[in-house]
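Form predicted alone, single chain, as structure tokens, below.
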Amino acid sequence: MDYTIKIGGEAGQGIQTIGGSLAKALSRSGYHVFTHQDYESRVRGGHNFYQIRFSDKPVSAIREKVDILVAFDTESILRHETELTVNGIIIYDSSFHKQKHNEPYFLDVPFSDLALEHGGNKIMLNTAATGAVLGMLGIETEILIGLIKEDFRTKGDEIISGNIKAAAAGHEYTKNKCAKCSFTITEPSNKKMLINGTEAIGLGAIASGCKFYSAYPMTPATGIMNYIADKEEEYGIIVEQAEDEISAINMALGASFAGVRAMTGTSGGGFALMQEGVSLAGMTETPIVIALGQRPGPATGLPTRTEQADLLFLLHSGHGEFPKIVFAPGTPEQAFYLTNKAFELSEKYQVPAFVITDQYLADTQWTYDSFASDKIKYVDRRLRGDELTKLPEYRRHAFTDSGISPLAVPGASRHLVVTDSDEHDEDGHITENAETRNKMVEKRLFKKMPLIREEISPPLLYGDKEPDILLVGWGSTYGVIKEVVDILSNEKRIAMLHFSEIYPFPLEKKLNYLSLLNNSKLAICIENNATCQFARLIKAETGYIFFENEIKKYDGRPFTLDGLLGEVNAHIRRL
């Protein structure tokens, strides 16, 4: 069992609710889902849809193909029509359209008639239709009226009980409509959780002790802000949406000097305003956790689409020379354990440390049992109470074999707690001597890098320990190309070596992935970029050259399986 029901309509007509309600209903009926969301540039109107893959088994891609179209406009059935399966079916009111489709895949349901006869308000049409795809599916509505019950809690009675009963007409109507409804659902498996990377990184930010988020808001980096002012009161923590991005890291900055964990949150354009900041933290040696949504660029280039063209940018973000810690998740689950990674050594090293995704992992949602908690940390590396009022004396910059000095709490004794901007000493005073300049770079740099690249994870391994064939990707390419995998495993030698702890490059001792490079017949990158930035980083880290072996997509479009399966097999056929 492996179905895909797509949503269209117009930005505004509540595809977001049915998409939403429809895979919560399914992930919580125990089915595995993954969604994926195509949205315009603007509030109203354009066309947008919503997607959403269920199965038996746990599902990690889009898929081109349609199993059920929910088509709220004419666009909708223009644009998506050539997208059905076989047995696919379109189903639209024709009141919405002004005309009636003959063609047999096509049923007329009447979402608003139905709302209004049965909730007594038109606007529970989206419940009527959500209702309606649940009848096609011959699944019941039982954990749907649960939904209800807990969306419209505060909306009273009246509004709950009008909704249940327009879903319910919706399902009766396609249950005994539909004659060519002829889905196999088999029994689904334990509920599940249903999360998306932003809220990921905003569930791991939390879970780390984050107190301080501030941002401006910039798509796709502005869902992270959201989820954690939603819960700012429950957690403690505070949250500022700053004027512009410049203050928004350095309100960052100073939350982390005065002694909490503190992140920030941007997407492209936003980014390069950051960029002093960046440096600030390099330079003051502040603990601070930034998250880079990309987007397509330059300039505002596609707001709301998708691409991987910033690496290259985040590794040389910043100037003159200073560590950093960059983090590329491939999926929620990474996300959340990776944010808490970035908070650990971000502190541990007292450097800035990056978690990079993009709009594609910000807003597809995946199925997991749960997460596990035990598997965070959480370690206070600042001097507070007696042990700082105690020591003998303190220096903010202290010279130390490892490079890290200690780090206290401003105003919290007797001691002077100060760093500076400019080059400075060990107790943080700026000073321009030759000796120390060579001291501090040493110190902050030489010393640092080392430690850090031995903290980072090898890439991940998956499918075939020897393979003919490399599939190599970073970040969000993680779940499709895990699936290509597994669809050519019965017959090659295949396997995907996916990075998502990017800088420092892994070292290969935990796992030699230069040799399974080198010993492939085949390797390919694939990047959702112009110019194959990963592929250029790993020769200027190892030297390996993919010799043009590599899939881009660079239309603001993630890829999708049928797409990249196609690729991947036509790469095949060259050997």
The other form holds:
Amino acid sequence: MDYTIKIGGEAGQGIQTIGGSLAKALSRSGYHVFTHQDYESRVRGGHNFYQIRFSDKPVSAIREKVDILVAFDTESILRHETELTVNGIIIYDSSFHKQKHNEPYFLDVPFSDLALEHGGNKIMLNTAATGAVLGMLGIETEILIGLIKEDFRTKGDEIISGNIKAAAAGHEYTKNKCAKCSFTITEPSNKKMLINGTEAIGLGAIASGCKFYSAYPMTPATGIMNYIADKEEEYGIIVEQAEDEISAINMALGASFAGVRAMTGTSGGGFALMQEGVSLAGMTETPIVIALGQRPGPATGLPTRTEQADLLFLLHSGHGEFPKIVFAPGTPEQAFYLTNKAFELSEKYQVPAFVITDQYLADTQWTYDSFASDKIKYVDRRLRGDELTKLPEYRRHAFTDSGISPLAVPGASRHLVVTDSDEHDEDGHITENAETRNKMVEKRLFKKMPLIREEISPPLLYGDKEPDILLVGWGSTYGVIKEVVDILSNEKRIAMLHFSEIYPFPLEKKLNYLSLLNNSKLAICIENNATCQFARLIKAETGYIFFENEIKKYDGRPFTLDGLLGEVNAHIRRL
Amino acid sequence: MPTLEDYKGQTPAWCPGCGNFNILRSFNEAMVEMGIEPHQFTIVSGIGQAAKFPHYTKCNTFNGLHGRTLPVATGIRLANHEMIVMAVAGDGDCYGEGGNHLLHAIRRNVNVKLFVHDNQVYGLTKGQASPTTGEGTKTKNQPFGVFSSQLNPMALGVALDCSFVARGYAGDSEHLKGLIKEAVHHKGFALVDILQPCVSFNKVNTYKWYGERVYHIEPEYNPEDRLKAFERSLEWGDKIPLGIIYRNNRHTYEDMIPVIKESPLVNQSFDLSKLEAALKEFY
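How about the form predicted in complex with its partner chain, since we already have the form predicted alone?
Below: every chain and molecule of the assembly, starting with the one above.
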């Protein structure tokens, strides 16, 4: 069982509401769900869609084929009719469209009339449509009713009962009228959690004791701020909407200096503004976590679409030489744990740590049985309380064997905490002394870097342990590459080598990825950008060159399973 | 009780005769007289001659980037609102590079004390015009004279309803010390513009020039009358008023934040067990 539902229409028509309810109803029923959204940079109109793939087996990518298309406008039919599978059905309310479709794969469902007649309000047509899809699939409405009760709990009993009736009416209608519906649904199992990349980063930050988040809204990073802001009161967090990204990163650095874990998030254009702040974090050795949500550039690019093209920009971000830590999660689960690791390492080594994501990972929802909160690490490494008060002396930038100086909370004792964007001495005061400069560079860079590198996990090898064909990726392409490997592994010795901890580049002693690359007959680097930036990073770090074995996509859209499979097969045929 | 000896910092690298020396002395004396210990406050500064200030006194210090003092100060203050947080900047630093942040710090009314060493010139980069340089003034970079109008920080502060707007003068240490104390005691964002002759690059606004013009605002003046304050803020030329131009009792930003009502953010512990509740919402 592996079905795809696509809901298409204009922005503002409730596409997200229907998609969201359906996805949650399916994940609560215990199915594996993967959702993806496609929207334009506008609030009303245009063409948007929400795509849900669900199965009794784990799913981690989108397909090009659609089994149920819910068309809220004519354009959805025009654009997506050809994507329909052999047994696929398009449901639509003919009163929304100028024409009625008589082809057998169309099912006219009067969402609007059903909502008005049964629910008492036309607005409830979204709920009727949701019920209709479940009816086509033969899934009962019990879980949907539960969701309605939760979603509308503040709206009163009348609204709740109206929506329940509208859902039931939609369900009943398709159950009886969809003669062509031939979907076979496996038995429901234990309910699963459904989470997207944005929420996973926000949740990871909260789980790491983040207390201050400042940002300027920018797609696709805004969602992280929204998520954390929603939890401010419950978890004791301050979310500050700064006047610009320059302010956002400086505020976060101020909060971190004052003694709390702090984070900021932005996209490429905003990150361009943050550069001096990144460098400031490097010089003052102030811990900070920065989420970078990539979208296509340059400049404003395609604001609501996806790309993996800011990797090299990020690696070289901030002027001057200083260490940084870069994680590129491939799934919401990795996003959750790597955000936690970013907080841990940022504070432990007093360096900026980055979580690089993109619009695709930010918006895609995945299902999991659970996240293990006991895998979360939290160590407060700041000097405060008695430990600090009893110190005979304190120097913020003291030279130590490890290069890590004690990080004290200002005001918590009589010891003064002094830091500077200028080169400084152990006390934190400005100096131009050449010898001190050398020792500070050695401390910040040469001493810390090897220690940080030891903490970096090796890439993930998925599939054959001695592969002939090796598909290499980083970040958000994880899911789609993994499924390509699953499909091809029946006939080929194939594996995925996925990097989610990117800088410092992982040591080879934990997994000899270089010999895997060298020993494979075909290694292909797969990236959502035009220049294969990760391939360049591998070349710089290891000397390995992919030559022409690159699959690139830079139209602002993510790889689909079918699309990538075709491209990988084309490479294999050349062998 | 702290003494002036406790406030002895590094040896200043300012030019001999610089107005900054007087500001430093007034500041240290004000701290001593108020009984504030060096560890009880943080000074944030950016880049410029004024920005070196915290190194020359004693305090917690974040000497950051050009123009970025106020965002850092805001972050510190929100994380620890029991800490006295001050920002020291020059006119280029604060009114030029950091102009946007000044607008928003005033709007937020976060309880930060901003002391602007206003010498009406870029001193560190050797004499270019600053936002407060008088119109028509010729410099190496502005050979035809400054075309832009002279920024009026006092009028700007009143227009934005800044909760404390005052002007001091480096040549009047006693008066300046009083203003610094008033600013520290005030609840809310305080903008104190300090006229400070630059002996190396500003040949117009000298000690003599100021000496002939500055006067203390009369004691019966009511700084809470915003219209009168606006009128007073426009005075510049033959007579330049010193003192508190405008003051109000707007609520501070920190007062409005629910999560720090009980204790400062920095003192709040983190409880991982609460995570389960957040996780549940995803099912």
